[in-house]
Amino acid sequence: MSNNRRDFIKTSIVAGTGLALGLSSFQSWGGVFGKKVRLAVIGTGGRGRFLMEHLLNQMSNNDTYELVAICDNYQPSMDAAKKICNKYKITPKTFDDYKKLMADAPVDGVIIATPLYQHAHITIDCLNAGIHVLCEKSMARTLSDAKAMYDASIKSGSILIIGHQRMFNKKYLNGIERIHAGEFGPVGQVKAYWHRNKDWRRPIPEGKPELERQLNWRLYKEYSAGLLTELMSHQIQVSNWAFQNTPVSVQASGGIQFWKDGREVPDNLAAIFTYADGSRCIADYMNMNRNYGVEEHIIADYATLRMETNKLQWDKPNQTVNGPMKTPVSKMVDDIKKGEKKPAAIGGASWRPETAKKTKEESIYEGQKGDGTVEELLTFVEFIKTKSAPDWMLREGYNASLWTLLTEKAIDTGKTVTCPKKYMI
């Protein structure tokens, strides 16, 4: 792990990420910005609202930015985004086209909470602008388009940062500073799985057919993957994160099996990614069942960290909550030392499973609060501050994006599939 990552994490933990959720500690960062970081929200759909929401709650608590324009060209949306503007007293100025935005409502920072198929131009005009992005995650709905995503901030300077909001959660942080400092020894596999018992359908309103694409894109492959890009973006980033690598390949199946309303992408699906080393992150998906919900289970040596669920549970005999296990022939010679004659069982039957150990769970972070999207938006307002932000955040959030459209690929082909040299970074 590079200095730059670790030294982030460390002052993330300690200053309780957002690096210092009160935003008190610019200097700290080398830069002073001398005026209010002036943002804007591009996309108002329900995430756009939700990340609205936290800004201005967040708003209330200091005077180092504000929400100066909102843009949407669904008026539902921005209608609902208007009423939330109402609540926090505030009138930012409205547009229905990004370019309008950009050209009449001069801003330092957007967030992106578009369509994915809509993020690589809208954010592209705006890095070259020299405006910096945060753009919800997935990064973009093609390779090429998230590569030129990519080569547009490195060559305008431009901070782009995806959201994937695990990389600002504290109990994330603090579990990843401790793998990687090596406290659970080695990691040989992720599990990783995201379960919803719902269609992921919006309502049409009524005599409007012609709004069924554009409300429903995310089950349509011209402008999404789905569960691909929805939600396994946020945890091939984890596994990622986990492994301080990228994969190497990937094999993955899915298909529709339970919604059969006119979707084109799957309903359920799983994914093996393999790394150099041969450790594999293990991934399933589905839109049918809920019970498991979501989870990433980093699976070390010595213990497991169930990362989502902020459990962690110690392995290794020497590990364990309740002190030392003796093996099979060490409680053995102890028997005869005490003239005791007992069997011992030296190795279990072949067929007898292995069930689940019954260990105490430790939580991996004490004190952990929501799940980091308040830290996230609130340390992009310190990255404009200070004109800076760490180079891996944005590797971070590529090569999640580039692997889970590798996924797509080996579904939509059956075959083992690696990343083209052209995208490599």
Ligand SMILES: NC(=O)c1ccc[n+]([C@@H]2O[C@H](COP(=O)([O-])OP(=O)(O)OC[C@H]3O[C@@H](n4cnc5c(N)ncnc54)[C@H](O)[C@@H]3O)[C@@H](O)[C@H]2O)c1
The other form holds:
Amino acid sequence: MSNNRRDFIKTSIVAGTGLALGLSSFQSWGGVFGKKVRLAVIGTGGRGRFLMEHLLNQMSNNDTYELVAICDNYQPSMDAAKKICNKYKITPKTFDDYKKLMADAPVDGVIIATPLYQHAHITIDCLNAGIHVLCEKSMARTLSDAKAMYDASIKSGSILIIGHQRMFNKKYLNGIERIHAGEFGPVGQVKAYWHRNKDWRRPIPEGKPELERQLNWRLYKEYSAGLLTELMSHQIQVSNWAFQNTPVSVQASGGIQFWKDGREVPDNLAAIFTYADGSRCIADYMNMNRNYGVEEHIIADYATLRMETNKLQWDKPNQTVNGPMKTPVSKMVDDIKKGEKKPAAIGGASWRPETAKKTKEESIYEGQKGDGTVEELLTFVEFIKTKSAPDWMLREGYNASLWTLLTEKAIDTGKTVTCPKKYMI
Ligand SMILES: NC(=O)c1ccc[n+]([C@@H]2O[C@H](COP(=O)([O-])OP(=O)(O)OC[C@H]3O[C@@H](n4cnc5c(N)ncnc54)[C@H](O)[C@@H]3O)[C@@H](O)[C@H]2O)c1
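Right, the form predicted on its own is done; let's see the coordinates for the form predicted in complex with this ligand.
Time for the whole complex; same chain goes first.
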């Protein structure tokens, strides 16, 4: 194992929630397992194939794991996955049912990329059979399913991590580590949004209207909470990570404003999460305008970190682009001298417009590549080898899912929602 990989894992772990994390297990990489880690992908749709490509692409330089099986119950997804296997000249076993895969293809770990409502039972069956699981986000469709997955991992001792790739992304790791070290002062607010201007629909094959709910599962409440589970889950994970805490309550509002096409999940929503110290995460999502795109602003006393775009903007006094800030009164005197303003009696403290300030800006992390997906996959392989994963990683995934689903409840009831005790971990 290269030093970079070892450092990455250490960094990712140290940059987590600062808990005691058993680093010693990572010292034994490279020797203990002694054979290739056998992996399978269950659900070879859009995301499953993306993960397969990343896995196989890395494999040419890395012979510590192999893809021995793939599973999907929709033929077009399986056909597309086989094409990828052909490209990489591998012939994994193929299955249309994960239970057959479990019976006929011995594996050490599975990567589950099925639709959300199919995560829990597949994950729990695998964990109970001693198979380690990397399950895509969001963790589960219901609170009780998410808790059952968490409990199954603890009880079985099998590793479960949830695919929040930002936890493995160096710009996030670096930024969060510096936030936790206090470099930017206390965090007061996280402002997150993810705006798209598409209907988010997948085309249905000609003459097969019965496939609508199967292919467009994201738009129906039985299978998904839409923007909440698909997008917000990533960002509440980042917010919790930055605050090193979980919220105490959420207020939210949302509805179908634009795409009145039979979908059941909101296309426009906003949520406010309150943390114990009074700090907040404000998050909003829409499918009708992408002017603002996607971002998580972590707003601390001395700086704002824009995590998606890798920007760190200082807000220390005397760090404005044009030199030290002037007081409002001295600026007024200057303006009068220059003839730009006439002398006037002032009663208030300032006429300075409350617009955004231009301040020194830099990258959070130089040399950022990718979005953390490769590191996530390789870390999962290493966790399997060492039969150990840091506890905080599953808790991050669980809590992101929990607060995503509680936000859905806040929208549905119009009430401020707190977490029932039985779902606290
Ligand atoms: N981490 C990320 O950034 C990210 C991005 C996209 C999607 N995802 C997640 O990945 C998951 C899949 O999303 P997608 O866009 O690939 O969906 P998709 O609909 O494209 O693919 C899902 C696949 O699972 C298959 N499937 C359904 N039930 C199955 C079962 N019981 N056994 C085997 N296969 C089954 C479907 O046939 C389909 O091919 C979701 O949980 C989604 O939230 C994560």
